[in-house]
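Take a look at this single chain, the form predicted on its own, given in C-alpha cells.
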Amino acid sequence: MSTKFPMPTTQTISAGQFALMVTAAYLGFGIFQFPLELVKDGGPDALYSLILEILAAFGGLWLLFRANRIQPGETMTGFSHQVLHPMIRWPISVITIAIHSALGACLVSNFGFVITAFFLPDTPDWVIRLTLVTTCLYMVWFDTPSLARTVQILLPMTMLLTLLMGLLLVPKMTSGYAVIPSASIHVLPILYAAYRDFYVFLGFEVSVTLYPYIRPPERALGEKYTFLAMGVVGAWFIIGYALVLGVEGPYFMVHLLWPPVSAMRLINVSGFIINKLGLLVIVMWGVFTLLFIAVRIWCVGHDVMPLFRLTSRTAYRLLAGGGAVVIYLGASLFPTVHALVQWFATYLLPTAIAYIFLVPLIVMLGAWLTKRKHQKSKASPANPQSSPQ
C-alpha cells in the first residue's frame, strides 16, 4: 500500500476564503478581452454561448470537487500518487504545474501590453512584467493565510466598484438591441463560441491544490460558497456582456483588442476631479491581475512540494520564487498581443479545458480501481479457493 504524502504546511483557511481564492484564480484572466470571442464566433447567439459556458464551468468545478473528496487532505499531485500508475500520475502532475505557470505568464504578458498601450508607452516591457511578478511573489511570501486575507479584502471590493462604475455606461448603450439574442438557434456557432470564450473561467482548477487547506469541518461549506461565488461571477459577466456590447455594438467591437477597456474609457462624470473616470477602472483591474498571478505562484510551490515530500517553509519560498521566475520568463516570450492570443488559442486553451474535464475522471477511475484491488486483496485470504475434487 502506498504511503500518504505529507501536506506542505498545516496552515488552513476558512470556507469563505477558499471560495474567494478560487474565484480570484479565474476572474482576472479574461476580463480584458471579454466578450470579444463571444461576439466574433457566436454572433447573434452569443448570449446563449455565455450561458452555456457558465453551466460548463459549474460542471467542471463539480468534477474537480468530486476528485478532491477522494483524499481531501492532499493536493492533486499528492493523492494522485496513491491512486494512479506512475506513467499517468507524473504527466498529470507536470501538466498541473505547467498550466499554473502558463496561465500566469499569459496574464502577465497581456496586462503588460494593456499598461503599455494606455498608460506607460515609453516604459520598457520588462520593467512592467518584473514589477507585476515581484509584487505577486511578495503577496505569497508569507504563505496561505496571509494571501487568503489579501484576497478576502481586495476581491469583493474591486468587483463591486467595477460593477457600480460600469453601470455609468448604461446611458451610452446606443446598441442595446444587439444584446437581445437571436430567435433562431444555431448550435455549432453557439458551441464554438462557448469553447473559445471559456478562457474567462480558466483557473478554477486551483481548487485541486487549495482544497486540503480548508479547515476540515468547513470543506463542504467551502464547496457551496465556491459554487455561489461562481454564480455571482456568471451574473457579473452577463451584465458586463450587455454593457460592453450595448455601448460599442457588434460591428465595431470585433475590431478592438480590449473591448471592455475601450468601453470603460467612455465613463466621464461631469464635475468630477478626474476627467476620465473610466481609466481608474482599468487600474483597479490590476488588482484582479495581481491576485490571479499570486494564486498561480502559490499553487506552483504547493504542487511541487508533494512530489518530493518537502514540507518546510524554506522549500515553499524557494519553489514559489522559482515559479515566479518561470512566469516572468514565459511572459517575455510573446512579442505582441496577437502572438499571445494565437498561442493561447492553439495550445493552452484546449489543454486547460481537457485538464478540467478529463483529469478528475481519470483520478476517480484510478481511485475506484485501487479500492477494488484492495478489497480483493483483503477478501482473498478469508475466502481461499477450494481445491478441485
The other form holds:
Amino acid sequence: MSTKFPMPTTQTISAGQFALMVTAAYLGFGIFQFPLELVKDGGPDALYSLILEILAAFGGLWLLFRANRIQPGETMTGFSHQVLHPMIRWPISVITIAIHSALGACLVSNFGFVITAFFLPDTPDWVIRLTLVTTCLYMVWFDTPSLARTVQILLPMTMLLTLLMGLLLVPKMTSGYAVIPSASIHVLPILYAAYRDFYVFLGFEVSVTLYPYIRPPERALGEKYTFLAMGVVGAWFIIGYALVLGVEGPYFMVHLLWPPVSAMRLINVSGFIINKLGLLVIVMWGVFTLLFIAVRIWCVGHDVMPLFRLTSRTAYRLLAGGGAVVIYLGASLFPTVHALVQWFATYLLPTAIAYIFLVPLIVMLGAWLTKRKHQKSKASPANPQSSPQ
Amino acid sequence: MKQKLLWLVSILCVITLVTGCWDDRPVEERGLVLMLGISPSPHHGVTLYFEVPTSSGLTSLTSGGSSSSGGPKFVIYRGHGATFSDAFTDAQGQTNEDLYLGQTQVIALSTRLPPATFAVIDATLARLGPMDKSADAVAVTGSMAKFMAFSPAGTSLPGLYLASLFACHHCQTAQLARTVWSREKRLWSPTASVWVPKISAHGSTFNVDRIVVYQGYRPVLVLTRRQTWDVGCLLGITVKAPLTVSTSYGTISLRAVRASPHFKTKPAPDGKILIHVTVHLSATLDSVPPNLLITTPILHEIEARADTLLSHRLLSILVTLQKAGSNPLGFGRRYVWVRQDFSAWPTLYRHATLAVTAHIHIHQLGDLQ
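Requested next: the structure of the form predicted in complex with its partner chain (the form predicted on its own having been shown above).
Below: every chain and molecule of the assembly, starting with the one above.
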C-alpha cells in the first residue's frame, strides 16, 4: 500500500513534537566535545562567543522557516523544483542528503570512540556502530509520528536528568574564575570561536524536511515552540559551559578529548545505590546520540524520495535502510577521533554552516524570481488568460 | 507472522550486541586494585605496587572488616619496567586475575620519582580511560615497598582505610584529600602548583597531617604540621585546627578554626604585582587562664592579637612557598587567564609583593562566662 507524498494526515505531527524533533536533530551532536573549541579559540571571551552562536542559530532557524513558508505543504527538496533551476536544485538536494549522512556518521563514530575509551575498551568498534545504527533504523522504521513520539518521551527526560546531575558538579567548580568573561572584548577570537563551536547547533536544518509534517493549523505554533526549545537549549548550554569550565579549568580542559564526559565522571553520590552516578548519565547521553542519528536517517529517506517522486512507505524504508548503511560505512572511515575532528572542522563544519545560511536565501531568491516571472507573464498582453489585479 | 519473526530476530541481534560481552569479566577473574603505588625503579624505570584484596579480604568487607580468619586480606603485586605499561605487564604476569584500575581508591606517589619519569607516568594515567579519576592521590617520602605492605591496626585493607579517611570531612584537622583529577588539573595550569597529603606509617597507624608541595613535577617542600595548618587556612580547608595566642592575660587557646580566604592579584605601580590575601576565620574559645572573666573588650583584644599573629604566620608561609617557586594556592589564575600571558607569570610571581590580612572572630565561648 502506497501513500501520497507528502504523507496524509496520519503522518502529521503536533507543533510540540516538531519542536522536539528539531531539537533532537542538533542537541546530540555537540554535547561530547562542548565547550572545547569555544574555550580553545575564544579564551576569556568564550562566553561572548557562546551567546553569539546562540543568536546565530536563532537567525539560521528563522531563515529556514522563511524558506519553508514558500510551500508549507512540501519539503524544501520537494518544492525546490518549482523555484530553482535543476543546475542549482540538484546540487542543493545532494548536499542536503550528504550533510545529513555525514553528520550521522560523525556522531556514530564519535560516540563509538567515547564508549570504547571509557566503558568497553575490548569491544570492537564495528559492534558499537552497528548497534547504534540498527537501533536508530528501528526507531525510524514506522516513520514520522512513531519517531516523534519516541523523541517526545526520551528527549525532555534525558535533558532534565543531565541538568540535575550536572548541578551535582557545582561543589567541584574550583575554577569559577574562568567562567566570568573578561572586560576587554577581542572581536576576531570571539567570531572565530563562535564559528568553530557552531557544531553544537548543526542539524536544525532538519526543519526544511520536517516542516510539512506539522499539522497545518499548528505550523505557526511549531515555529514558536522550536524557537522556545532553542532558547531552552541555549540556556542549557550556558549552564553546561559554566559547569564544565568551572570544574575543569581552562588550562586542563583544552587538553581533554571529551570535556563534559570527563566532568560527569567525577560525580559521585556517596551512599547512593549506584557508585559512580555520573557514568550512568554518560550512558544516558546515548539517548541523545540515538535520537540524532535516527532523525538523520529519517531525513535521508525523506529528502531522497521527492527527488525521484517516490511516495510509498516501502521506498521510504529502503531509503532509510540505505541511509543507515551509508552512515555506518561513513563512521567506519575515521580511524581515530583526531581524524574525525580534523575532517569535520575542515569540510563538514563550513559546508553545513554555509548550507544553513545560504540555501534558504537561494531558495527565497528563486521563489521571488519565479513569482515575478509569473506576474510578468500574467500581466503580458500576449497572455489571453491574464487579468489585471 | 513472517514480519514479526523478522523483528524478533532483529531485536535479539541488537540485544546480543549491546550486552558488551567482549568486555564481560566475572568478578572472580578481576583483581580489583584498591591502592596503586608508584616509585622509581633502581634502573631508571618505574616500580608499580598493586594492592589487590584476596577473597578473604573481600569477604571481610561484608562482615565489617572484623573477620580475622582466612589468611591475608590483600596481596601486593610488584612490577618493574622502563615504562608504566612495562611495569604493569610485569605485575600482571604474577597473577591469574585481570588487574583492574577502575575501582582504585588511592594512588600513592613516591616523592623520589624524577620529574621526567613522573611526567611520563602522569600522561599515561591521564590517558587511562577506565581509570577512576576521583581516586585520592597521596605522597610517600619513604620506602614505597614498606608503605604498601603496612596495614594499620583494626583494618584489613589499607586502600579502603585511606579512602574512608579522605571521604570523611570531619576526620582530619584540615581536609587534605586531593583527587587524582585535581592533581592532573593543576599540572596543566601555568599558575597553580600541585600539593598532596603526605602519608607515613606511624606506629600501628597511618599519619596524615602534612602536605608535600610541588613545582611542576618536582616536590620542593614537605611542610611541617603547623605550616600545613597555615596553608590549610589559606586554602579554606581547615576543620578543627587549634590556635594558641599569647596575650597580656596569659595564653589563650582557640579551636575549631575555620577559614574563608579571598585573594586579589593586581598590578602594582612599581611594575610588579601585588597579591593580597584576606582571610576571615571563625573559632571557638577553648581555654583561658583561670579566673579570667571574659568580657567583650577582652574578647576583642584576644581577636586583635590573634589577627596579628595569624597575619604574620600566614605571610611567612606564603614567602616560603614563593621562594620555593611553588604556588599551591593558585594565585594569579584569573590574572593570567584574562591577559593570556602565560610565560610572564613565573617571573611575576617570584617578584610579587605579598600581603596578608587576617580577621578572626570568636563566635563560641563554650558554657563558661
